[in-house]
Amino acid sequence: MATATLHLPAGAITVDAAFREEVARLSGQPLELCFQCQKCASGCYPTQEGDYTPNEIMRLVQYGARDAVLGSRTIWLCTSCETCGLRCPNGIRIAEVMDTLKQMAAARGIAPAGETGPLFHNLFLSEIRAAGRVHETMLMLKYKLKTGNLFADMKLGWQLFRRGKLPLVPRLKKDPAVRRIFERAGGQE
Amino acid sequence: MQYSYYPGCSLEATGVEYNLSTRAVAGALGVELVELPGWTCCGSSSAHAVNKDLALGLAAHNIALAQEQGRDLVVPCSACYTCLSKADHQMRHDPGERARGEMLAGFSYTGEIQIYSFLEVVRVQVGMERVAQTVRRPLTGLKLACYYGCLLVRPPEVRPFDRAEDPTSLDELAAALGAEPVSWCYKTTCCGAGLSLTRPEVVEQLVARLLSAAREAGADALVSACPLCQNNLEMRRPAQEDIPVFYFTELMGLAFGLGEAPGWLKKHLVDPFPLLQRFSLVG
């Protein structure tokens, strides 16, 4: 699909009509309905310290400015709260473009800089397929020790465990049904 | 009333409050809960956010085995209800869908099966004149911001058992309990919980922003429906504030007149004694 330069004040942007159509394929929402009317940015507290807003992103899908969404800290920021779906009149499941553009972002291993969300998910999935459970205790470690802030919440983690809330050992069993769901999903971690 | 219960990573870890106030709740309005054999993680906040095949996998996994007990599911955690219940929802309305869940999880969808989250079950099965007539130790004075979190009724059309934008069913167990739900604004406000790992100062202004409304609104308390928003409104607020979060199983269990309640209080990481023995609700 042919590609185009489009100039926005924030700067030229390639835009690629296949990346739209990509996106509305793969979360199954009605991506031309948005009419920008704003209702979802209103509600929606966690990106507020993205570079976009809600209805920014869908206008950027809109427009098929995959580097720019792609590359956003806005749809890492986003907690699938579903208030935007919610409140669109348009019935557009917001969340469901942002899981998209999240699962899009991972595979190709497209993350801004210092945005850590993909390590912690791969790190939540990985404790998944090892276990079958996750391990609240090793994930917060293994968190910790990958992006180098040990001794950032070191604190709390004390307080956590004198209250048997990081409990060392715990209830897990290796599960080859969850390996196998591992596999039939791709093997992607 | 038999169900299988699916407790979560959480309720083992830092959630065990919520798991301990739960099953002797339960027990207490003769619900009995047969924890689910085998249960493995739903994939929680990650694997959407990451595989779309690896969170309807996990989770139809998780309904095949609930299938195999042939009891309806009880689903504490918020974040859990959330994966089992949009992923039966999918599976239920959607051919595709039902056969992709089948295919990742190896198994054929009944759809036999209803899942449920406790506070539903408390609300529909049990009901709130059940509830009150339980109650030993009415929390009398004590005023409470219902905090449902973003999860629990939403999507409208996965969980109709409550409004989405101004749920009720917390306020009408606080209310069932002898306690005063106030009326505040911030009911379904995200916590920011999924991001309390990675992006700490963006959750501490959400929480901040949650726990001086519940103040505002002239709470004594929140009360909570799920782990991750419990952990996340005691874990990342500012130094100073020291409002209670309860779940709303612990409120039952203190108002039905349970011995191991402050038990379970004991594991909060803010004090909620001092509030408590100011009620005479303890000690």
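Between two forms, the rigid core is defined as the largest C-alpha subset superposing within 1.5 Å. Numbering follows the first chain given and starts at 1. None of the values given here were measured: they were computed from a predicted structure. Compared with the form predicted on its own:
The Cα shift for S126 between these two forms, taken after rigid core superposition, is 2 angstroms or larger. Relative to the superposed rigid core, the position of the CA of I181 differs between these two forms by 2 Å or more. For M138, the Cα coordinates differ by 2 angstroms or more between these two forms after the core has been superposed.
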The other form holds:
Amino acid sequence: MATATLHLPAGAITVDAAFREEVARLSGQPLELCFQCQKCASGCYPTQEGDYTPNEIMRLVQYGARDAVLGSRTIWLCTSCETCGLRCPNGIRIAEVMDTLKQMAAARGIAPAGETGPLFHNLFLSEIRAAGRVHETMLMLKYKLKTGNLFADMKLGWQLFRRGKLPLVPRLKKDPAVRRIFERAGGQE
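Can you return the structure of this protein in the form predicted on its own rather than the form predicted in complex with its partner chain?
The next block holds one chain only.
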């Protein structure tokens, strides 16, 4: 694995050219087409809370800045709403790239300090793997127990419960197709 150091105004970063190819292969997206028009960033709400904008993440991936990207808070804030992909003039589905980066970070146990996104990500995938879909109430209960933040969002939770968005009884039916998807994905869960 060839590495080098890139000196940017924000400081020196270690780059790994294989990282760009790995992300392109896993996401299936033409990363080389991003020319930094910033349309993705202009429609991205989580950008306000992240450490990089989507176009900056794309540029860091193009540089091969593996550590900077996988340690970024931005990848965990992405909700995969697809706004960035719809705005991209080159048809790059940036949400697919962000999902790939989340998977790569999770596989390596990389998580920004204080960020609960990786925990939620793993719990979400565990629910999907176990039952074929998410039982929202159980997912939120597990998340709240693991974070120790049981009473935050109680008002919102009550409103969702009253509207039937957090059912007590799961309406789940195991689907063998989901199990096959996880088997095909192998270790990339």
